[in-house]
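We begin with a single chain expressed as structure tokens, specifically the form predicted alone.
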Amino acid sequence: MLTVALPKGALLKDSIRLFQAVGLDFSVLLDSDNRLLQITDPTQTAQGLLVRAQDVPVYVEYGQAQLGVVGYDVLREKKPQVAHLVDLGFGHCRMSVAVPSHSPYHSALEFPPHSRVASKFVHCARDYFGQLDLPVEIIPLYGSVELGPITGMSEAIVDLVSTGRTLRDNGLVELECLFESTARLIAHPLSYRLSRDHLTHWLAQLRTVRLDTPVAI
């Protein structure tokens, strides 16, 4: 039976629409009364796992799921051993460097050496500043990263930005965009090569899906 790792949060609804379009219905996971983390599609051909977005590539890499939907930002941060298959085109956001609006810096290149940068995306931040050959101290934060500069703990943050409203509401402005992120379809490498659980069949259908076409939920 095909197993799909589905991400909690912002990508879940469109992920479910994606699989609905090829005849697999995991929409019970959208029910606020649902407490199940593993469900079987009504056709009895696939099951869905509801997991934290950051854990999707872990379930796929270790073979507990053959397919998964996850943001490119998570793939860049975790660098899992999975097959990257399709840019699904939803979940648009960007990874950015931001500073307080009153900051004297107008570019990340202006940061003095050993500046402090708060981020939950530690590896993405470290890779970026490494490419700039600029030594900084990365402070790992996993809650409201915006509080880093507000409290004076850091000069800047590296975080995901969608509309930019959270930054503006907290007096922060974007300086640089590290990369754009969208939802990606990933697969367990061995399952993909061997087409286990009819994986090739499902992938062929998923590659044709356009979510701008209405799908009932």
The other form holds:
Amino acid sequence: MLTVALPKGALLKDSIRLFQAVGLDFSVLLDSDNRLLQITDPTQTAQGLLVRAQDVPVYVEYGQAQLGVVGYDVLREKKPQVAHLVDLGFGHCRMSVAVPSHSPYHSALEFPPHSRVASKFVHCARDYFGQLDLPVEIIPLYGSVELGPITGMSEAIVDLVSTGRTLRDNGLVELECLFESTARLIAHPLSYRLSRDHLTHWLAQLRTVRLDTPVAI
Amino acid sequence: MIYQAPSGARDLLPLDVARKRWIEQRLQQVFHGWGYHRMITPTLEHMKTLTAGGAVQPETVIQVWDADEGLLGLRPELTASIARAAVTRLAAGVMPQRLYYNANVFRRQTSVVGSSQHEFFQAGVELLGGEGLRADAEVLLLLADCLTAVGLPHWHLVLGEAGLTRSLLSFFPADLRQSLRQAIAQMDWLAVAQLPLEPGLRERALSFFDLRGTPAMVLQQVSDWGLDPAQQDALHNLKSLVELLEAHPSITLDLSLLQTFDYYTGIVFEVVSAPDGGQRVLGQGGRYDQLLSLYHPQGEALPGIGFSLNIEDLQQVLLPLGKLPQQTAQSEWLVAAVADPTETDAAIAAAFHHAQILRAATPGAQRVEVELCQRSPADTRRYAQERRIHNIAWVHADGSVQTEGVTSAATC
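Please supply the corresponding structure for the form predicted together with the partner chain (the preceding block corresponds to the form predicted alone).
Next comes the full complex, this chain leading.
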């Protein structure tokens, strides 16, 4: 049976809408009473797995799910061996470097060598500063990254920004954008090659939906 | 102090070994049946040797520094070693050379996710000096024979043609070929779609990305590309090959199979287990007509083609089918010295002597074990039942023997 890994959190609603549009209804997962993590759609053609966004590519890479919806930011961070198939257009945000508004730096290039940068996206941050040829110390955090500069633990952060409100409320400003991110449809490479569980058929349908649906955030 | 194997290393206990040997023996019989000879190459090779072909990245090799030899690596596959040995030691012989191996290989895991396992077992063949359709067909039919021999009912062959696929890149502007190749090799549809191509070529690039399916369909599709004579020849060969494999029901022809390196020059293939078998890649191989020249002192080219089967993956797929041994081999006889306080030593000598007579009766076929723990007769019988030993021979100091059959534990 076709299995789809769906990300908890910000992308879930739009992801479910996408699959609804091709006749696969996983909306039970949005129900606040629902505690099931694995469900079958009412037509019994596909399974939905509710997993953390970071884990979507893991399920797809191992072939437990043939398809998955995940932010480009996660793909950049984890570099999984998956097929990148569709830019779904929703979940728009950007990966940015931010510093306290009182910081003397106007560009990441001005950071003194060995500055500290707090981030959940360790690989993205390392790659970016590596490209700038600027040695920095990356401090890996799991959340509330804004506290790094507020407490003085780090000079800057690298984090996802969507509206910019969290940054503003915590007195931070964006300096540079590393890359823009949207939700992507990914597939298990071997399943895609062999078109297991009519993957090609579903994919063709999903592509048309994306084009017809107005971008909603 | 607890001594553990390094992470990524595994112990194979007797039952694991029995299952592995079951598979290997069947594969070996097939290899012999097709006239292949076993080769054993060193576990350690110079890093230069391992990476010469371009398909092996140094960071994926477990490396060893030797003060005299320099940088060595634990082999991640056998083809480099066999190519190195063959061009220097076998090249003067009559071609083709049919070689097989059954060996452990090592890989450093570099990806964030993925198995941490670093020692694997592979059995495979290399057919050196064999060219064209016939050699390709031999290797694929041999592969099918191997899978039949281990009793695998359903499997799928993904077949590509690296040379032809690479040449299809020539339909695209030279400055974009490398990006297109990268994008197709990494299965990044979005990167293909974003290449600055004019609409007609973009359409073609996207159909290139999906150039796979049933052989008839794909052959038809690509023949509409307007191929040059060399490409038409390659396509014609592929068509003939697929026809030769007609007996095999499940083939995906995939002309989008590309690597970012130029290791393979002709057909490339993967064997994939059925979806209920977890969709494992059970084996892989291809044609490498340039590789041997890299190892040849004068750079002489010699065609080559081969495949390797992943023994652990085969074992995982075969286990639920109930074909592999469910238990280790049992002993036929338990020989026990009859305890007598005055003549114990003589009874033990007689027991070992009798055990040897039983073994000699059917050499190699009969397992005979001697009771070592001074068990009472009742305990000895219980031990025999637990170990599923069928017969007990009680041996006295004077050499006289009484035998008894052991009833199975369930009826006791």
